[in-house]
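For reference, the chain that follows is the form predicted alone, supplied as structure tokens.
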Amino acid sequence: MEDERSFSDICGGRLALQRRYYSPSCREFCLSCPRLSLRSLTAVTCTVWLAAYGLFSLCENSMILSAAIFITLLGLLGYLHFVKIDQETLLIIDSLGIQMTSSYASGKESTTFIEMGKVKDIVINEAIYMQKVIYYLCILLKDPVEPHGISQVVPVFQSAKPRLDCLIEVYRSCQEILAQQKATSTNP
């Protein structure tokens, strides 16, 4: 079963949440951000090139124009490959673990897997960001030394920064799977 709902991020931008239910113990959540705007790309490119043309007219050195074109292209490629994330995915399987995948605008993917035995809980936490209180979903990892302690906090959906209503939907679904996993691990 699959459904899609629209939400907004902390800045008011559009986000699309796709929920896929493969089985009662396996669910996937994909948060998609808007693609790179052609308008903003054109504005940045024109600004850099106009500044370079202004310097060229003062210095009359054609290397300035060539350098501006080269720097703009390198900057755009770097932004698409290392910064702009189009989609973030959270896949949770109760007997296996949690997989988080970030898909960049260039097609590059970054995946992190956490074994279910290391997961203590999934919570919604709050933080202060740019003079606002924001909420984020995070995975609490068990401390191997102290059984009741937490060794690490792993944030989820770092790039998309969805609002609380979206996080609550993902949180409830994850808690269902964690409760089911804890029930099966205590009752052999």
The other form holds:
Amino acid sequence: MEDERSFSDICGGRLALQRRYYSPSCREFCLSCPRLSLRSLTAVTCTVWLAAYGLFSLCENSMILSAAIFITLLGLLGYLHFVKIDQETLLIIDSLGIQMTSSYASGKESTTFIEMGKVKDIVINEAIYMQKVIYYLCILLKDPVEPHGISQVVPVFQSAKPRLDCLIEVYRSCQEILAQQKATSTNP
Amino acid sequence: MVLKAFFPTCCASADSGLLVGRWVPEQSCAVVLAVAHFPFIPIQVKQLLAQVRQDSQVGVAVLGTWCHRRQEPEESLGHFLEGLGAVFPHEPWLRLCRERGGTFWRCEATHRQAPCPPGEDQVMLIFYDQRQVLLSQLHPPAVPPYRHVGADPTSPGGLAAVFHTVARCEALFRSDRFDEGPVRLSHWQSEGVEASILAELAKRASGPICLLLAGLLSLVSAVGACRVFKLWPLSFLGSKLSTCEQLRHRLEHLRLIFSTKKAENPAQLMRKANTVASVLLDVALGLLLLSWLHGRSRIVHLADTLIPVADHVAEELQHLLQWLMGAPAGLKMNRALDQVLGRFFLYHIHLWISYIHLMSPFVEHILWHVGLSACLGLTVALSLLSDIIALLTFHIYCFYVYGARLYRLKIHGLSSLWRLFRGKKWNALRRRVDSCSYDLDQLFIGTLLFTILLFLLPTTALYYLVFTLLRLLVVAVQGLIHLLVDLINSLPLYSLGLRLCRPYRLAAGVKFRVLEHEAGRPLRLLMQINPLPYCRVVHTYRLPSCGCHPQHSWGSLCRRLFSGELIYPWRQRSDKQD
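To test you: the structure above is the form predicted alone. What is the structure of the form predicted together with its partner chain?
To see the whole picture, the full complex is given below, headed by that same chain.
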């Protein structure tokens, strides 16, 4: 089963949430951010080049122009490869674990897998971000030493930052699977 | 709980047979290791499994049947496979089946004793690459490395159990595909190591060569430890020169490489390999430098330019001093003190110039011999360069020390006289400032001295400022050289190369991909190795460097500069402070 709904992020931008239910024990949530827009790319490039041209007309050194070109190219590559995240995926598999994948605009993927044995719970948290209060989904990890303690809080959908209505959607599905997991592990 | 069956991808095209593997009841997961083909004699399969169990201390058993339908569905084979469950009792009994089309699989788990409750028979198929799982090394290691192999193989929990099982059952993979053994198994096959006479000879020769070199190295270190070097001037020089430090460090490395002790765990092995790579790179770079230096009489060139440069630096310093003796930047200094200080420093520079001119005929030979040291490695040559810079800028160091001492004297005098001025004094016994009643003449003399010191302070402070800036420049250059040496010393090249060419060897964990899925069939996942990021590779396998981290934070550095305490280069042995 697969469906797609659109939500908005905390700044009002559009986000698309894809839900894929492979089986009762395996679900995938995929949040896609809008792609890099041509307008902003053109604006940044033009600003840098105009500034470089202004400097060039002041000191008459053509090195500045070539340096500006290189800086724009390298900056664009670095932005696409290390900063711009196109898609964030949360894959939750019953009795196996939770996997978070973020795919960058250049195609690079970085994946983190957390085993179910380490997961204590999934909750929605509040946080103060700049001048506003936002909600975020996070995974609580068990402390290996103390069974009731929490050792770490792993935030999910860190770059997309969806609003509360989208988070509740994901939260409910995750809790269904976690409840299933708890029910089977307590009375095998 | 959902039943998870880990199935090696290399067995997906194998003929029908028995699934051999391990059942982990805590997580209800079955790790399939190999497929045993028909025809076989059950007793022989049991014998083989008992032997593997003894070798690996892992409970390997027959988990179920594997059916690969190539032609028409055969009814007889299905009945036969069901009958096998009676011969090899196992709970639960897995029945894995691949259809003729190839993309869809069937998997059932039957419980013999208790009829399974509905909803319990969910099965998940997870494919894994046997070779990658076998060779990869999880970070952080799941089992503490110092545990004895034979003692108590407590298996780690979670997915690490899968890795552990595959790694321990290497004995199962030893049999060859073309072996005419009693049982035909299908599993991952290594392509085999290409036998070469050279490799074989090197293996044979490495033992005695290591022994010989270890003996030689211990001889060298014995000579280094003999009592002549413990005497005052030599030990002092040895602790100050960065070349000696670097040589000691490299000697330690060579002893680690040629030690005849076998590496006990993967971390030690990796450290050894990293050390070898670091030494090799160092020597290769050093030889490059050597060939560059000794080709086309570059040494003569260098020697010809070095002396004029030193002369030029001294002349510039003279100009600077003359500028300071006038009215620098329009400041009005105390003329008498200014002249005294300036003449003193000028005389010093004069001495320095004559010293350099005495040295000038020998510079070429010295440089030639220094260039030879590059064959010990680039790091040694760089350390020597740093030492030479320190020696050539000795006059700057001297000026700095004079300026700092004078400045410190004034600051201390001013601070104690300021207390006197306010009618207080420092109580050394109680370590605090007490109030105190002074006589009139004490107060008069004190105030007079305070005024004199206060008005002389700008002149000293200016000299101190200028020479401190020069000194900081030299320290920064030396610090850069030391950073470079440190980088070559501590970069884990072998681990980085391994990460680049065989990403699965250093695993940070696993990642899963959901394969094509059809309703009513078991879920199929592909398990892949998640390689360790480069920054963590460097962080985990960094070789220990020789203790040259910055002593001061920026704040404490500024405070020391302001109060006039001496600043040394960053490289300083930690035991010197003790």
